[in-house]
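As structure tokens, one chain now follows by itself in the form predicted alone.
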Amino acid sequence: MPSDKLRVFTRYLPFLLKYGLKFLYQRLQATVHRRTYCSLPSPQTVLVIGGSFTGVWLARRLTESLPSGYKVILIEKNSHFNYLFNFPRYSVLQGHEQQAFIPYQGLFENAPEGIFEQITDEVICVREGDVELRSGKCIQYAYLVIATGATQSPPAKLLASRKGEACAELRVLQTRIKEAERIAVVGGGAVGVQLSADVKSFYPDKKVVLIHSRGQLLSNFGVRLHEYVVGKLAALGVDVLLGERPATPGDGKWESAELILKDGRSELFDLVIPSTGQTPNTSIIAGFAPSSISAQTGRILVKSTLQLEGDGKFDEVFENIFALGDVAETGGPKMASAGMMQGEIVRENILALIRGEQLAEYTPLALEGALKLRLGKDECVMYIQEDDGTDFMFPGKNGNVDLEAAKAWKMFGAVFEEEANE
């Protein structure tokens, strides 16, 4: 029988290939685009809110095609970019957490003269044709899209907005898990199920135990991940509780706590860390589009070419309005790959708007949804899940310690070695 990491190739080779030479293509559109691009006086805005995966892809992909008279401003309420994917990592390692915040500035310097400005601030409500920033200032659009994502309990996602501040938040967590002895993770998501498992590989003589309100870890996958990482954490010395849902301590702060489980017993531990559940940022569009906030699950309606959905009468005011990414009800997956994926459908939409040309439409592909998920020091896994439940995992390794986080400063066009020690 073929290996998964075989069978996975096969299976999306048609698919890479397509996108190796759509993205070819891109790249020779936007140098042509460069050249051509010109700035001229009192061009319309695109406005980009968000500026986490899926709001700078958009952003930077706009910069290579909007058309002269055109321009991107990037609202983002955060210093620096939040490299979540090493959060987890960075809340156990010391001494590492500043390379988690990444410059925006070099991701644009390479676009045309007048075609991008970014404003850190943020906004605090939409209105038709502009939106107010909590600085007090309004900006016009001529389109909006709304990336706003969803918030999520630190270390997931961070309270501060400047690196100095967040770096600190991350070393309080660093320092609380050193000091306990006994630490209970609430929450079997990704999150979790990494902060768990870094946790013990750096301090194996510490108690860990991950609990999980259902009865499967990574509950949006497959049966066959679940039992991978179960045996896995076992391996390390991860204590596993599932089926559990403690009350834990409700100002979400990393403290002592005793945790009382559905059979009656009690477990007093030094840490509790809260690893739970998501929040979409839609308050900002509570009051300009109610009817577009989904009662089930809190995120922005929006149809197939992204454009919010409405109750039939705004329909016309939405038109020039798009959400995608964790914020949206897109029908895709909760990651970065599908906001990117996503990014592209929305640009795709706002340059067929300009020449009155017709909409795509966004349909969610599975590799959209494919998981890395690091299991320790030395570990990880991936998995990717069809839509038929046909599914392909296959273990590799971590890179360096700081899991290749000067990589990602290379992608974002930042200098890693002079900024990192800061």
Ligand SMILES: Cc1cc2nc3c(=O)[nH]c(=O)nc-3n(C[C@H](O)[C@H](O)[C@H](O)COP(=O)(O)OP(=O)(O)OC[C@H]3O[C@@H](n4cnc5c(N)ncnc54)[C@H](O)[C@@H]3O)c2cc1C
Second form
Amino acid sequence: MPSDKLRVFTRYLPFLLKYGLKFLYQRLQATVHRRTYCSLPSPQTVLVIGGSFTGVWLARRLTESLPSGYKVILIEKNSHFNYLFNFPRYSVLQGHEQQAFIPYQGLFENAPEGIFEQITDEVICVREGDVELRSGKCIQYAYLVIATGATQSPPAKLLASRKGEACAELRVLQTRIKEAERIAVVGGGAVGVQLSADVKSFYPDKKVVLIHSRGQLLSNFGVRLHEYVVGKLAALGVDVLLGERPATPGDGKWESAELILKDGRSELFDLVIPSTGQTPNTSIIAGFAPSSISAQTGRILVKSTLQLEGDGKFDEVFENIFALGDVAETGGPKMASAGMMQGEIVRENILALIRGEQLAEYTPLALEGALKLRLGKDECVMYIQEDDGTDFMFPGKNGNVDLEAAKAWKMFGAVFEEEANE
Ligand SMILES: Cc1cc2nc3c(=O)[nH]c(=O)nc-3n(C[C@H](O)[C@H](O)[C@H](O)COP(=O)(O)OP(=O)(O)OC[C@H]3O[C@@H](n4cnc5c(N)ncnc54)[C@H](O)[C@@H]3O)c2cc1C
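I have the form predicted alone already, so could you send the form predicted together with the ligand?
Then the entire complex follows, led off by the chain already shown.
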């Protein structure tokens, strides 16, 4: 049987060629746009709420394509871009936490003058035509994009929104891990797996147990990944307990606790790190569009054009409102790559509405669900699964110990701060 690398290459070659050409065309268009965009008085606003992977990508692409007379405003509550792929590593490894918080400024440096504005604030409610911020200000919009993602218990996402406090949050966990001898990570999703593997590979003498409620780790992915990961965790010395759902001290609480297992046995841990569950951030539309929030998943319901799904009453109002990324029920995977692909559809559709053209529809691609999972200090694995269950898996090696943070900063146009400088 051909290797997974060969299979994935032949399977996705046409897509990669098409995407490569599209990317070159986009760069060309962006250069022309930079020279032709004129900043006019009182432009209409495309308002993007949420400046993580999905919102930032979309805002950046809008600054490369909105016509004169329009501008984009990005509202994000965090002072810095939270590079959360590295949070599990910086929860264990000391002295690198500042590298997970990247300044936003460099990202929009090349945008045409007057096309972009960023506001560091929290939207507390959406209304027809405007949004209200925690500071009390109101911002009007012609088009609104909701990319507010989901809340997860720390360290998957952090509670603090300013860099200094967020670094302090990670340092608390680093210290607790360093001081504990017996550690339980509860929740065998991507964060729980990476965290337990990192703790054991940086501190091989500690006892580390990963506890998961189902029979399969990383339950959203295929069994082959589960089997590979279980093998790697065993080789590192992490104990894995499946089908167990012990009560924990609670989200974001990193404490010592006695965990009671199904058979009545109890185990005392110096430190329990809960790593379960996601809550979509939809409260901002709870008053304005309650019927657009799914009763099953709590996510925002959208049409295939990624416009808000209404109950018929507000259809015209909802035409100019989009939701995408982890907060929305798009049919795509809850992954950064999917959010970026959806961003391209939303961008095209905002331009189509401005020009009175036909709207594009989002169809998820298996590649958008590609996962890169770190398995301790040295190893990682890439995994892609298609709808029919076919999957591709490539084990690999991690780069440097801080997981190539400098590359991420470069992508954001920021000057890398290796040392703490808050
Ligand atoms: C450890 C880890 C590893 C991962 N690995 C991968 C991977 O290999 N590949 C991949 O594609 N994906 C990966 N993911 C998943 C990926 O990170 C998420 O799918 C992605 O972050 C979703 O982006 P988002 O912008 O939709 O939402 P989020 O990242 O949740 O961001 C939402 C943003 O909105 C802001 N916000 C929320 N409410 C408001 C408000 N009211 N006002 C202002 N701002 C607000 C938040 O502060 C936040 O910045 C990983 C995730 C983790 C935790």
